[in-house]
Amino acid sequence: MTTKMHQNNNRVVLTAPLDGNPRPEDFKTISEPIPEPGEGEMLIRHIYLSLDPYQRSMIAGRHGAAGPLGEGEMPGGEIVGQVVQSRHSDFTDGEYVRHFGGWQEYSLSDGTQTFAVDPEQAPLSTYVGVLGMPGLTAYASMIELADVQAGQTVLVSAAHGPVGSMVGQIAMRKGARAIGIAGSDEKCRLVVDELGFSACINYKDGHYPGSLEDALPDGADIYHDNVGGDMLAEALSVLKNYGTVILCGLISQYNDPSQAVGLSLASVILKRAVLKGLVVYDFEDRRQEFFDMMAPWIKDGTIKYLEDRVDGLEHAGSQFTRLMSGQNVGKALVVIGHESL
């Protein structure tokens, strides 16, 4: 395969080390040569770079060993692309891969955390969303760790999200009912109606949280819990007795910790709760499980999926400013290049 190796790789870093909630100011394209593949190595073009709350923790150096990003500094990020020049014995141009390349449109790899993705059995940019790590971490949640049982209620928060949408869905197919919680009617609408959840609670609603007790007379008997803070608390208040809450994210934390909110433990003592935290790195060996009972669901449109895109790399961080304050409909998408040359 061949490419415009005399184009340069344009690359979205930082303005300066973010404070609070990101900006688009805070964010900046610049250009610079693409890198050559040295051997056992190739060179990756970017097609779908994926958005994650998480992110914004790495940002910060919360989230793994590096310390926080300053100005100059590219974030990190998950992408699906194609192998425009291999020297790595294992994979070939032309290849598409799954990849944590970051926020540029080239990038190189020596086969670490590399993985072919094949488009034949499901579209491309599923393999960051439904299929990748916000897919794994739902089925973890509703297979591994709450053991998901048909009659069973599941409340979820950020319904409309990549994670809240797939933990329903699941949860609906093992013969749970799900209950979803978002921030407008809108996303409401469409956990409803093209998700297929039983009822969705808008949590910025006047009747909020009343609205949780209206529409879960007889409690939930699992708790998937997205955004922590006031919502975790809130939604103790509805757990039915010896019920499970999965704590899988903070987004309400992620750009300002100091407005963490201290969980009253009083609640999960009454309640006699079990709590589960749900780091997705653990489930690894069960991806290709995952993978084997998901993807014929993706495929014949058993399972729906929401994705929010933007066209070009350089609003990579107006994209990311909308996703972390919450405007987000679906999976966070960036559309970088075709998917095929």
Contents of the next structure:
2 protein chains.
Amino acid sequence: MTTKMHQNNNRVVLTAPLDGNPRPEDFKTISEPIPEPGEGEMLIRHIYLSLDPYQRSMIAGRHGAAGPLGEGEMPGGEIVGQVVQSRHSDFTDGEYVRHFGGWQEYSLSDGTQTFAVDPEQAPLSTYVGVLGMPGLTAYASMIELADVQAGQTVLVSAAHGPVGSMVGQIAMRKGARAIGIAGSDEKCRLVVDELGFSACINYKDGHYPGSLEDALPDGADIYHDNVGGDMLAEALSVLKNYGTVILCGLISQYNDPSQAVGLSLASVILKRAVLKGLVVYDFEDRRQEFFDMMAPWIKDGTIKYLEDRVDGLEHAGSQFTRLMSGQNVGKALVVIGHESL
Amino acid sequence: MTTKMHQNNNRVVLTAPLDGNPRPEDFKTISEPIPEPGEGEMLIRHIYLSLDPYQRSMIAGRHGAAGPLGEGEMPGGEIVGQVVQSRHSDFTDGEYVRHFGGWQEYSLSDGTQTFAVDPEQAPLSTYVGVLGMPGLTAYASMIELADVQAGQTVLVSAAHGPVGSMVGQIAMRKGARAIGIAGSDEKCRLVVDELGFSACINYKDGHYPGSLEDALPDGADIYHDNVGGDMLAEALSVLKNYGTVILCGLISQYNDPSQAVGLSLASVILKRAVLKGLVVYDFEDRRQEFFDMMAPWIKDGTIKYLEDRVDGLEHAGSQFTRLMSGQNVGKALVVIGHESL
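Switching conditions: you have the form predicted alone, so give me the form predicted together with another copy of the chain.
Let us now look at the entire complex, which starts with that chain.
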């Protein structure tokens, strides 16, 4: 297969270790030679880079044993790309893959964390969005942990985001009612008009958190928490007794864990609440089951998704800054290359 | 029936609203005439008064709509007593009852929260202890919420107390291993030697919390939390992934809720922990089932219980002070009268 390649592999790296909220100037683009795949490896051309809040923790060294990233180091991230030169027996040139390739234009893979994806079954970008980790997270939350039932009411934080938007829509497919929380009237409008939630509460307007009680006079059976902090405390106040809380993310403290607001145990006890911590990696073995349920809904438009795209790898830092300050509307993506060459 | 009665009903009341840790001088004994039962009522002579940490919250007005108790007001509490004059069709003179009668020698009842108890089935004092609310709490924790299984390891805070001691012993009856936490070497000795726990950790010695990890190299499947605060955080550090935490009490903050230490959500998520709030009142309808399981074990000595008795109603305040500062060893009781007249 003949492909037109750039001469170089552009990569986005840190200008300094991150401190608090990321800023565009914390990132710069550098250029390196495109690596050569060895025997058993393949070269992947990146098309879509997924930006996700968990990457903030990874940069800070809070995932696993690696320390914080320093100057000149590249953040990790999932991409959808195309195999341009395969010396791996399971992958062929031209094949599309999902891969943990990082913030760059090309990467090598020996097959680890690399999975073939099919553009006929769903749009390529959805493999890192509604059909990727965010979608699997939502599936794990509603189907596996919360076991949502018809007639229930599900309250969803960050409802415009890739996880929250799927949490609500999966709940609705199961006959439940979804109420969103988001950070602007515009986000709330999309959550209701585009995604079909019953209501959406703007937590930045002056009526919050009273507006939570207005929207949920009978309370919520389930709260999907992506945020932690005060928002969790406020959501607990409208949780029904014996309600379930899925603890899935801590957006409120990714930038600064020292700001962590603890959870009041008294309210958990008085509500007889059940709280469950969710780590999506536990559900890798459900990915096919999840995909088989979700892909047809994506293809026929039953399930809607929002994307917040920016064109050009050099904008990854500013796009990540927007994400971590809550300015994104939908799944944050960087478009790095064309789908076809 | 002829009974020898005191002329008066002694009652223990507050000398001032409680502030922080109770002290003996916060309580005084007053004397009032013994009330006369009206039609449909009965007069109950109190034998055992149960002292429990929840009474601290009741005195502070944190249970239900009533405000804090003021000077001259009597704390509530469960008692075991004997009906001495019944004008109630369901109760006869001489019958023993469990009743929410308060810190006094006599009370009236119209049957509300009054239940016959049988001294043939179990010692009378156990009806407010291992067979009463503390026992039911332990049953709800292990059987209903945690669903303890053979081979599991259960970590139990306040293991010498009436709830903790039953939590561990019920877990052991179900084939699990119980590890206690208590506040002195003497308490720990009782927990291991008398109650049969596999081990007990003194959280006041210099090896804690490292001693938790030594005692639980493979972690705990279940943590029964009566304490909240730092102890919960430390217990979470030895909880196995996917472990269960039963949130049952907040001894660490009953005296001063403003000292509440919040729970770190990050650790809950990383452990994939399941946290469940327990309110024992929800399990009233399981009381018979619980009693039928437990009473034979009490009677044949399979299940051991510790009591911390003091003689004389006038010592209720100092006994409560001991309880709330963690000096009790076993179920805190005040012996108010003889079992038989």
